[in-house]
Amino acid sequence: MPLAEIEKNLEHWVHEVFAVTSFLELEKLKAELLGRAGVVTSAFKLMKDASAIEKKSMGERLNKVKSELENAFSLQRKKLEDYEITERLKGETLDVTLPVSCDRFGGLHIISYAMRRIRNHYLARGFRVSDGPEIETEFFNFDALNTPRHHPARQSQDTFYIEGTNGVLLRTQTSSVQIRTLQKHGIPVRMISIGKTYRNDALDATHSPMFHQVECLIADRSPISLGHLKSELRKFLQFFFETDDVSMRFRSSFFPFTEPSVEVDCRCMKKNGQLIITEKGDKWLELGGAGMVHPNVFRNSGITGDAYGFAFGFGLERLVMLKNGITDIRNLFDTDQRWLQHYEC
């Protein structure tokens, strides 16, 4: 089709394109215009025979063509687009005035359960359940627990410390909280703290850079010793995992805030593939931290004198994995529906 002929229909062609009902017609006019075989492509395939100063004249010609025609299939493919947004809202607009179904009401997250459990199990003993900020000092994180400046742990690699402050962080550990429970209240204390921690870990299946931990602390004037740490362990384990028979072991370790330091493993066994907390267990499993405090927290909360405690402290995803025998923190994260209502309480 000659230039001039193209040029004359080109109002005619616009107003066809904005007279497309439909994203198939609209394609289907693109391709006879704008295609590899359309009109206005196969017109520049003639320029080839023309001089230099008609090719130039030509090619300004048809490309003020072609981009008028392309924004005429852009403009309508968006009225297109909006709508069938439009039509398919008014299909799916839920009418409020509609009787609720009452087959479910949802439920608790498992986490969410966990945490509901052991607050009210230790309220009903007497203890004081404590909570704190989640963006902590170095102090209270850090210093107060004994933890020296060149520790791994205060760095960066394992630390989220908050940008443009002076020592300001995500609190690595709930243990700060036992710090200002002492600073405020002093002793005697019985205290929980459960609340969310953070550390700069990669996201798989055994970490995550979020996790939630119980702690407890006990603490007197009173001489305090392991046998108490390890009954008030049994007493916690017997009481999450909902069975007497509870088997635990105490292993040498080091934590800056407790001296002795110990890890707590308890025994378990393997049935129908999934894991059991049993004192006839072959195998050993370890479950976190405790010891006896160490003299310089009770002197950095303020605490002067004769003091005596102990502490522990547990990751509560990896419990409640193992109570249910999931094997993938990830899981504890998602937003399958399906996974959420087997597991939800």
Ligand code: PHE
Given for the second form:
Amino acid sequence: MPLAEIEKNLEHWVHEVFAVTSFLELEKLKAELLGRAGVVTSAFKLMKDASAIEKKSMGERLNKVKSELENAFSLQRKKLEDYEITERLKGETLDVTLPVSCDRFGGLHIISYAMRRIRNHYLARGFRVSDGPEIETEFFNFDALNTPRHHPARQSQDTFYIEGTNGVLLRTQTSSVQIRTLQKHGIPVRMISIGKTYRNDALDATHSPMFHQVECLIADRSPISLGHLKSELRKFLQFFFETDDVSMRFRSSFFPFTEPSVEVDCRCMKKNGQLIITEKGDKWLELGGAGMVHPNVFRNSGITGDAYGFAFGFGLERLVMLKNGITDIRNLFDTDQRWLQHYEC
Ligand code: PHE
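Please could you give me the other form, the form predicted together with the named molecule, since above is the form predicted on its own?
Full complex below, order starting with the chain above.
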């Protein structure tokens, strides 16, 4: 379309943009006018045959048309968004002055429920259930866990440090509770700890800057082997997933506080679009880390003499999501009542 005609049509197009009532229509019109094969873009392409002087003035005129159209599109998009929000709010308003209906008393969040379940199970088995602060010192979160000064996990891309303090941080792992428990109670000890941990990760379907970990530590004066770890892990998985149908494997890994260290995988398969744990699975899914307690961890916790132990640490969200077929971690921390009611326990 010749430039003069484009300019003549501009007003009409702007009117058209402002008359659009849906995002779909808006995108369609935008493609027609400003898209790769749209009127304005095609006119830019025609300029290549013009002389240098002509090119300059045509370019300026076309850019003016383009920016007026772009402006109209973005104004209309904003208007549609506002409209959508208002309409949604109208449909979802909650009158907090209405009398409370007594047929619903609420329930436990699926994460709280899982925490209670694990806690009660281990209490019944005679374990100590330990807690530690979420605001920790570098000593408990890193130093005592045998983590070298310049270990990458310490960097602020991974760890939230509290401003204005000297190495106070939001704990990145519940392994800090291993040290607190060893210091306080010595060995032998059988401990489980479940709580919040924090990492400087962006929120997406599988990551959250806050999540929960389940930590287990068993330590004694007499020898404990990798075999004991494997047996305890199997018990945990069978209990958590409420099935004997679990098959797991160890992959060699590294954690500063365990030696040897392993990554625990478990067999699973896809059934009706959902991952399920089963011995017959054809895939391996990584569940968490584990290993034999490093002698420095005992030493740093003030334990002298013979000491043996193992520990493991799993992300609770991951386990809960797997068990319940939840695929987006963000759902767990949203406040969508429909979702929460569906999964409450
Ligand atoms: N703390 C480790 C992590 O957050 C997991 C772990 C716990 C590994 C205990 C070994 C032993 O990744």
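Everything numeric here is computed off the predicted structure, so don't read it as measured data. If you superpose the two forms and keep the largest set of C-alpha atoms that fall within 1.5 Å, you have the rigid core. Numbering follows the first chain given and starts at 1.
Superpose on the rigid core, then tell me if the C-alpha of His15 is displaced by 2 angstroms or more between these two forms.
Superposed on the core, His15 moves its C-alpha 2 Å or more between these two forms.
With the core lined up, does the C-alpha of Val189 move 2 Å or more between these two forms?
Val189: C-alpha displaced by less than 2 Å between these two forms.
Would you say whether Met248 is displaced between these two forms, judging by a C-alpha shift of 2 Å or more on the superposed rigid core?
No, because once the rigid core is superposed, the C-alpha of Met248 moves less than 2 Å between these two forms.
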